[in-house]
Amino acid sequence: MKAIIIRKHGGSEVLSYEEIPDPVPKKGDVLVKVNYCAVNHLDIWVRNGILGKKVSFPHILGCDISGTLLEGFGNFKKGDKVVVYPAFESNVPRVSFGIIGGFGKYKGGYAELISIPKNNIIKKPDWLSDKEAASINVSYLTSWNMLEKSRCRKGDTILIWGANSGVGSSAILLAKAKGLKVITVASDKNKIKFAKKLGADFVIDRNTEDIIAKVLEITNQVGVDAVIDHVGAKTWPVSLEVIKVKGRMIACGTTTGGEATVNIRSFYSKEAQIIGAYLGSKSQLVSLHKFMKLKKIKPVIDSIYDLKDAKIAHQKMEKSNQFGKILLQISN
């Protein structure tokens, strides 16, 4: 089979595309063919390689999969098109689950065969095409467990940084589907555009506004409900700040980095809350389902790229120029 490989740590130029022999499935697993594969941020910090974190090189990446059974089992039935619930028991103390694809005994989806537990299967919904069942399982599941995790009801305020990305926008759209009054931060105009038109109320540009300022100018200075940041080390600091008396910050992401500088006094003076956010369970993943049909919610999509060329599509997030999802096309 075709794929994707890496065999060390580093930048988008350790993918290599292979002929490689194709997967044998283990007791309990399935081979599923790849339709297609989304690109997250989990596979460049796997790529790049993050202190701690092992990795058994030869290694594939991609947790984000939609494709076709190749047998059956239980209501299964061979050539069923189905998605994958990307988390698997984590074998690493203090660590809720592994990612298939990540940091873990599992190969992923960037190839054109992958083995994984049967258990891992879902049903792909019927109204959703084959490379949006592929934009869901980790971008929209994650923000799905975040809004969630905010315990927002209906009229509530929520802040949610990186509108373009695939948490981002998928967070917009989820939240204004649940009532939420949405506050976001872009970078540029078309960024800022790409926001209003997913629905969000304030859209602050973070070139030339003072982004504490203003959500309190928003919130006649009260402070957000909740604040969506998949971030980390720079937006930390202003999402402590801006949350309100008994607020509460969900956080799942470390794009700007691992460790962050906040005032803890400001903090524990609110009564906050931080609560960290790792993807969903596989019956939030159907939830979700349920909830996007019942609100006519279509994930968004950037570009899709063939396999081979997947250095391309690390570099197009790695420079966070996307608006939505990027997915790697494998096979039709």
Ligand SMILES: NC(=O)c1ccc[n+]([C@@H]2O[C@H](COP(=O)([O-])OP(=O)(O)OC[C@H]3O[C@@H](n4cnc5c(N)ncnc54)[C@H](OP(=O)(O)O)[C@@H]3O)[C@@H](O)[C@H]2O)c1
Given for the second form:
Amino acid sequence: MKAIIIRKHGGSEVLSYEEIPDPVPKKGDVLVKVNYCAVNHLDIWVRNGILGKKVSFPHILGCDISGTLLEGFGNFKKGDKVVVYPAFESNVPRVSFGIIGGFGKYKGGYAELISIPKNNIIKKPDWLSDKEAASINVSYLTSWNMLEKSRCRKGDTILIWGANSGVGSSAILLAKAKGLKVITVASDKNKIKFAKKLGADFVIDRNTEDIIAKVLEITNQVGVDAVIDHVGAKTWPVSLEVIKVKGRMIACGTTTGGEATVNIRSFYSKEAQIIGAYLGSKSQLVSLHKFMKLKKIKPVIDSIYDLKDAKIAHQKMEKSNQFGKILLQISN
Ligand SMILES: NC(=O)c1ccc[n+]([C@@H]2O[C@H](COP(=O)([O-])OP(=O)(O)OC[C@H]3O[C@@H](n4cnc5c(N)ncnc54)[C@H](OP(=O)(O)O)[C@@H]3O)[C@@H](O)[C@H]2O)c1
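Output block for the form predicted in complex with the named molecule, input the form predicted alone:
Every component of the complex follows; first up is the chain already shown.
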């Protein structure tokens, strides 16, 4: 089969398009023909490497997959269109689960074929196209989980960082559909325009505006009920400043670094909460599908590249030039 493999960690130049042997399914696995695989920032973390995290080379990236079953099992038939729930039980203490194509034992979806535990297979909803179905299993699922953890109710106000990113754009769409008032942050006029198109009520330009002052002005000096923070070190101090008394900050990412200096006094005197979010459960993915159908939400796709052009897709994400999800087309 054709696949993008990495033989070592490094920049986008380590992504190599090659012919490699087809995977042989292990006991309990099933073979899936990959139709689309979305690019997520996790792919870049794994490609670059993180100290203390291991992969076995040659490795295949990619966890956000829609495909076609090459054999039937249980209620599934050969030829069924499916999506892959990306997490599997981890054998590393204190990590609840590993991610397919991430750090760990499972090879990912930047390939024509993938061997997947049967338990990770979910029927592709009919109302989603193959490419749409491949866009939801990571960013949208994580945003859904974060919104649930935020405990926000209709009419509450939420701050969502990075409107153009996968997590930011999905969180805006889902939060608006849940009836929340959304303040988001973007960094240029096209990203601001995009955020407004997604339905954000207020968009703050982080290059020209004082974010804390602006959020307090919008919320009559009260602050927001919750913040969705996927950006990390650079945004944590601001996130904690703009949440209201008893507000919640939900964190899932470290795009700008994993060590932040925050105002601890401001945090505890508000009796605020910091809550971590790691993907979401399989049943949350199924309830997300139902919610998106009910609210007629389609994922926002920025661009689709051929598998062999994965390098260009990675470079686009690293420059934060995307407006929604970047996909790799593998077959179909
Ligand atoms: N925990 C989990 O399960 C989980 C799941 C999914 C994703 N994540 C993590 O969440 C993060 C987002 O992933 P992604 O794939 O959606 O997209 P991404 O490509 O990492 O998105 C980057 C975003 O960060 C914003 N940003 C960068 N520097 C900033 C700064 N100094 N201040 C404010 N915003 C800044 C960018 O906005 P501008 O373009 O305006 O700079 C852009 O919107 C990643 O770190 C990823 O690993 C975690």
